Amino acid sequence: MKILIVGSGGREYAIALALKRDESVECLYFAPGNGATDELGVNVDIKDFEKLALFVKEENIELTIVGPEAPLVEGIVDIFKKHGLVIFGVSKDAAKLEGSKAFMKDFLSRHNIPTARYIQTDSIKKADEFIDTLTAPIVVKADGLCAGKGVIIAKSKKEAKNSARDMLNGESFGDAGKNIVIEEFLDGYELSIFAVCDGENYKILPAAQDHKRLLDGDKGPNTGGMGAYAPTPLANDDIYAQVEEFVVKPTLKGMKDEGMPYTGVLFVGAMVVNKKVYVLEYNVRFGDPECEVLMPLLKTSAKDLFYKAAIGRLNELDLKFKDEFAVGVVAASKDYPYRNSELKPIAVEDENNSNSHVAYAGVSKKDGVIYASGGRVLVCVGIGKSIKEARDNAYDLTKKVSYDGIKFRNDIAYQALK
């Protein structure tokens, strides 16, 4: 089978590594891919979705997998399906669950899915009035896509009001902040739980935990994610049961009832407060770096998982995972997340190891040399029979990776190991 992966990050690289374990996968294509994906397949520089669909037809590519949120929000799935192509991902309408935080919160409210008390508004006056009813800290979110950075956790009512003003005035996140969501702060621990869905059926994957803050001890600014591990012992059978019964089932039913059948990944950003699960947010694709720690644990063929979900036959699949753990440590560029950094060559010593591997993300290639090109550059993934062993393998690998300005957190998976 020929497969196209849309995207260019570590998530897409990790999906490719999982697919390549299946001997029936003949060839991988990436649109656009990164400086390292051309070692796993063929990079395709076609940005227009109509032209990309024609390329898929010409090359007899049997499955397309969409990694990031932007193409989903822009409607790539609808265009490919119009051409009769098999594609894994949500429709443009369903992608509003991530594309608009206001839509997402209103959907949760309509279908009685547990979430924090909130208001969505474009009025500074209404924002101020609602903030006055809350106790700090207070969460202020830009409505639109902000690459995982459009959330402010304000430590005071004054800061919350100023953040709301900056967003609504277009100063913080441009058009993405012209409508905002303000909500009460939930004090608990966060989990990333993914359900692969085919419109009717679903498969829930082992829970992961992401580390959003830049610095050790969850300090510093929010990022797209500095590391993750899976499965987490913080998710027990009761939590999985709550997610299934009160989140995934009503979401799939609600989306279908509203004319937006959900085929793709449902990413539940969950907060557990006093053993009860609340939905912080939905994303419509795999998390990054959570995907990098989930894909190596797949025992079932990744090709079968994505293909059967795409064609509505997920119920035929017996999804199994290895009895192991994975820890991913993100190596970022010198100036991340504030600005892009200069290109720096990457050196990796002894990359081929059964207990660890690199998932490349923000990299480019010139004259056969891979360069760190800014942002989150790569993920060092360790596998082990325990979280500690997986973490140790991941950090052993970080010692073998070098480029000028490399930085990473030293405490990934600390919540499970403290």
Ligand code: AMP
Given for the second form:
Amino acid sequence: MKILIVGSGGREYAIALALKRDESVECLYFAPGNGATDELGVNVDIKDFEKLALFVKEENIELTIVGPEAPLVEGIVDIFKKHGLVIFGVSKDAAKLEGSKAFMKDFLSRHNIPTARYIQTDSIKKADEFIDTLTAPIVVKADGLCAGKGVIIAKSKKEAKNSARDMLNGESFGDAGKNIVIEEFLDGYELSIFAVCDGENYKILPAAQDHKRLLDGDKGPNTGGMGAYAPTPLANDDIYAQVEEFVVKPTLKGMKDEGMPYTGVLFVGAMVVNKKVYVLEYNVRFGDPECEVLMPLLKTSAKDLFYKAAIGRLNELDLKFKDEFAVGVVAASKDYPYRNSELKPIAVEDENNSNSHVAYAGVSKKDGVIYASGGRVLVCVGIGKSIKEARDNAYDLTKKVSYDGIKFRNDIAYQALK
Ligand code: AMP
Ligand code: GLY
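Return the form predicted in complex with the named molecule of this protein as a structure block, the form predicted alone having already been given.
Next comes the full complex, and the chain you just saw is listed first.
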């Protein structure tokens, strides 16, 4: 089978590595891919979705898998389906669960799915009145996509009111902040839980934990994620059962009832407070770097998982995971997350090890050399029989990777190891 992967990050690289473990996968294509994906398949430089669909038809590509949220929100799935193509990802309507926090919160509320108390509004007066009913810290969120930056945790009512006003005036996040969500602060621990869904059926993957802050000890600014591990012992049977009964099932039913059957990845950003699961946010795709630690743990063929989900036949699949752990340490560029850094050549020694590998993300290629081209450059993934062993394998690999300005956290998986 020929498969196209849409996206260019470490998440898409990890999906490709998992697909390649199935011998029936004959060729992979990436649109657009990165400077390392061309070693796993063919990079395709077609941005227009209609033209990309025609390319997929011409090449007889039987399955397309969409990695990031942007093409989903822009409607790639609807266009591919109009052409009769098999594609794994959510429709433009369903992508609103990530594209609009106001839509997502109202959906949770309509279907009684546990979440923080909130209002969504475009009125400064209503924002101020609701803030007065809360106690600090108070969370203020821009409605639209802001590349993970649209959330302010205000330490006082005054700061919350100022943040709300700046967003509503369009000063902090432009149009994405013309509508806002204000909600109570939930004090617990966060989990990333993923359900692969086919519109009706779902498969829940082992729970992962991300590390959003730049620096050790969860200090510094928020990032896209500096490392992840899975499965996390912080998710026990009761937590999986709550996610299934009170989150995933009512979400799939609600989306179907509202005319937007959910086919794709449901990423539940969960906060556990006093053993109870609340939904902080939904994303309509795999997390990055969570995907990089989940894909290596798949025992079932990744091709079967995504293909059966895309054609609505997940019920036929017995999804199995290895009895192992994975830890991923993100290596970022010098000035991440503040600004882009200059291109720097990457050297990796002894890359092909059975218990560790590199998932390439922000890289480009020139004259056969792979360069760190900014942001999150790559993920060092370690596998092991315990979290500690996986963590040690991941950090051993970081010692073999070098480029000018490399930086990473030294405490990935600390919550599971303390
Ligand atoms: P979001 O994009 O909505 O996931 O928010 C980004 C991050 O802000 C989350 O991963 C949490 O760390 C934090 N956050 C968002 N909403 C809340 C909340 N209601 N209570 C506590 N922390 C929150
Ligand atoms: N790692 C969190 C995300 O992908 O949104």
